[in-house]
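First, one chain by itself in structure tokens, the form predicted alone.
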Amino acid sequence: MDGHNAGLLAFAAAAAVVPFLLPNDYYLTVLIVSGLYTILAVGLNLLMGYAGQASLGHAAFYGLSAYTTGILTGTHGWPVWAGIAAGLALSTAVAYLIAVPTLKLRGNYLAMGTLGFGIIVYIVFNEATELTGGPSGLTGIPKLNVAGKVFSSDREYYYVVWGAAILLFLLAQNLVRSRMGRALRAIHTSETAASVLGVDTQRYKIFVFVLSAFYAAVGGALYAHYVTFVSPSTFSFGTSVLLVTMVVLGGMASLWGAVLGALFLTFLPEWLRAIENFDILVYGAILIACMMFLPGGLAEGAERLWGAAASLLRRAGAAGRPAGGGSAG
């Protein structure tokens, strides 16, 4: 086994063993919510990390998945493995049919077309009152079930949540050590120069967008089915902000940065609490000293600080040894 598997490993045992050591559920529902935005998180660093795509209108596949399975299965009755296929279908449709035209720009023009279209959509969200229960939200969406089990308790969400996230974490990995992960890099890097080389940039950076918006929309299934409730004001631009930060922050071009990024900015929150009064200063106040004192974002400093420990625990050890190298025979 690899070191990426093992450390994967190592991971989902600790994240099994987690639920078992928290305080109290309130935390066990801030790690459901940070499971969602793993997957969104993870999905957009492979857009925006390795293709180097900006996008700003993330929040809105996210949307379209949740609506459309809360639609089918809430007001329609349909079986909920059904509304979630729907929902997916839905998303990576919209997300082929906007990423042929709007990919074909670059910069600050694409993240503006990606903006254009969030808006679009939380507008729909909000206006399409008879559809989507407008600025009130749409309530009466089942729980999750699968072949007649109901996973209503947050304990089971939990496992349900983190087990996609692994599996789809798992997915990013194969793909960005593979052929077509060292092709968006290229891309990233110069498309000219991809393109010279024989890339398909264009067929890559579809996929790619396709590929993220589809990490979304599952996301989104997982989060109608968990809080029974959508609503416009989930899925605003302000969501699509807070992913690509959750990208910045934990390190682009880092699938393990992604996991830090949507971690540390799920529970910052809750730990400003205490501070209410001063909470959006001191979170601001943070997260400037992140990207002035760790520009390569979470994951570098992560690296940095397991080097550190390495390098005391080699040093101890080489103190501890004899100078001679051990007693004669």
Second form
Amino acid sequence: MDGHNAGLLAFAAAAAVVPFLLPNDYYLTVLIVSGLYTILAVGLNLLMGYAGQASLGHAAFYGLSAYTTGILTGTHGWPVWAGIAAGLALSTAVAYLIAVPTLKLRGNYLAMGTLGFGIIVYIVFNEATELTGGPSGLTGIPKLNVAGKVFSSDREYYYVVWGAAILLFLLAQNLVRSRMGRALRAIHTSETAASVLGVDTQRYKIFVFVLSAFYAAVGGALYAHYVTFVSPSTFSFGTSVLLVTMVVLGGMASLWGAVLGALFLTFLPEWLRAIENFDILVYGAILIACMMFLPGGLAEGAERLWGAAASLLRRAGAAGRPAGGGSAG
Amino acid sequence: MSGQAHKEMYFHGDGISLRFGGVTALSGVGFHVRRNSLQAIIGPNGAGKTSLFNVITGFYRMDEGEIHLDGSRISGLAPHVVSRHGIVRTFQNLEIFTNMTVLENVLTGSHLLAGYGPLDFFLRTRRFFREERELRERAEGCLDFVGLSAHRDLPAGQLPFGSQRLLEIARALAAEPRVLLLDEPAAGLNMKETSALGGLIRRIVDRGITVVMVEHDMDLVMRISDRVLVLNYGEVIAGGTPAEVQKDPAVVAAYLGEE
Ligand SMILES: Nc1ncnc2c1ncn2[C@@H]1O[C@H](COP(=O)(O)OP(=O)(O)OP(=O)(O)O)[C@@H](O)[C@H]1O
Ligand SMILES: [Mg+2]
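The structure above corresponds to the form predicted alone; please give the structure of the form predicted together with the partner chain next.
Every component of the complex follows; first up is the chain already shown.
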């Protein structure tokens, strides 16, 4: 085992004890939501941060999977596992169909293409009323149950969501630290040089696009069987933008950044609730400040903090030693 | 198809023409590179040298002509397929991966030399670890070869310009090419660096790699090349050994005309 896995293990251990330290169950809900967003942000970071391909329509894959399993299990009585499998399959299949033509586009055009797709899917959620329940949403989705075990309490669901998030993080980390991860980062800076070295850039871009849609689909399925209700507004353009913000604010091409971004942007609005009328202003100001002072994202901030703490500790240790004379230069 | 003829005709292009709208970048260009030799391509600015590289590596689709390497046709293939045939290039305007370390750049060069797939890297199989170790050893060898070992963990964008050129060469070597195309490897280098580069390129040929080098530095070209091809306005105007080309009146005229 190397340092990267040790970090993840420490994180998993911390995540396992957190529910016992919470002042109230309300925070459990927020943590479940941030776990879902972590899954989505990690997947989107593979696409945006590593491969450098923008998507402004990721909420669509999130929603397609949530609605698919919601309709199949809630309306048609499918078992939950089958509904989830169908949701994941449909979302990734649609992602593949979208990826083939869209990834021929570059830069702003790719962003526009995915934006258009996201809006179309959002309209379908609203308009296909018999299927989706329209703007008022779809109710009656069963709670997650696997082999007869129903995950009905928040505490149980917390472990499901964060278990999935940590597993998917591990897979993403394994991808990033492989020849495929290098190829994706190569595509980010120079598709020309990447292809000279034998990287089939189009195929890799499609793969990572579909993979990031799969991550979004896992998030969507877990969302549907947690809340047991879905409505279009959860999967709007605003959600796609929120996901992009999590990736950028957390730190491009940093998986830990995606986790930090998801946690921060889920908790921030909760904290700001106390100042009702000004929350949006303060929210915006905090985002701007982060972007100005931490161009490398929260991940970079955390790294700097860690570095500062480490050097402080070292200095404290040195000062404690009797022979430690002289002042720092 | 006679295999015997192909031994003589290792890497060659015939009747290559390339037009951009009204501009003719290449017109009926032919070249013929012997196995394990150093072929230079020279010519005034805009002669079509980089265009020829772009045609060979599949970035530009030529209007007429064919290119063969060791008996297989490589014209009309996509860039990543051309590289599977063992042709790798560097760039006149550097294309290094600035979001990676020096070592990671070179590891990326060996992309095709590892065969492990998603299951291997997701599940960290033995094959993954074995092949990654091999890539690493090869990459470190290549860095050593160009003299960049000391900078392996530096972000590639922080290397000085001259070292970035060497990094591109190391990255290309990591692909274990049969043919290496160098587009102006000495551009922007000082005299000392250029002289070291000459030795390095000769050692690449000694490794059994066929090198085609586009270069403006005539001293370097005349000193290290086996053969020289001269382009002017998209046409071949001369070819031969360095001594022959230097004396060729057409070459002298082309270069005098440019000054
Ligand atoms: N993508 C392109 N679109 C239009 N014209 C092009 C393109 N690429 C090259 N050309 C034209 O083709 C001609 C040859 O250009 P090329 O870059 O091959 O020259 P070169 O010999 O490499 O010159 P230099 O020594 O300056 O690098 C020039 O007239 C150039 O303007
Ligand atoms: Mg050129």
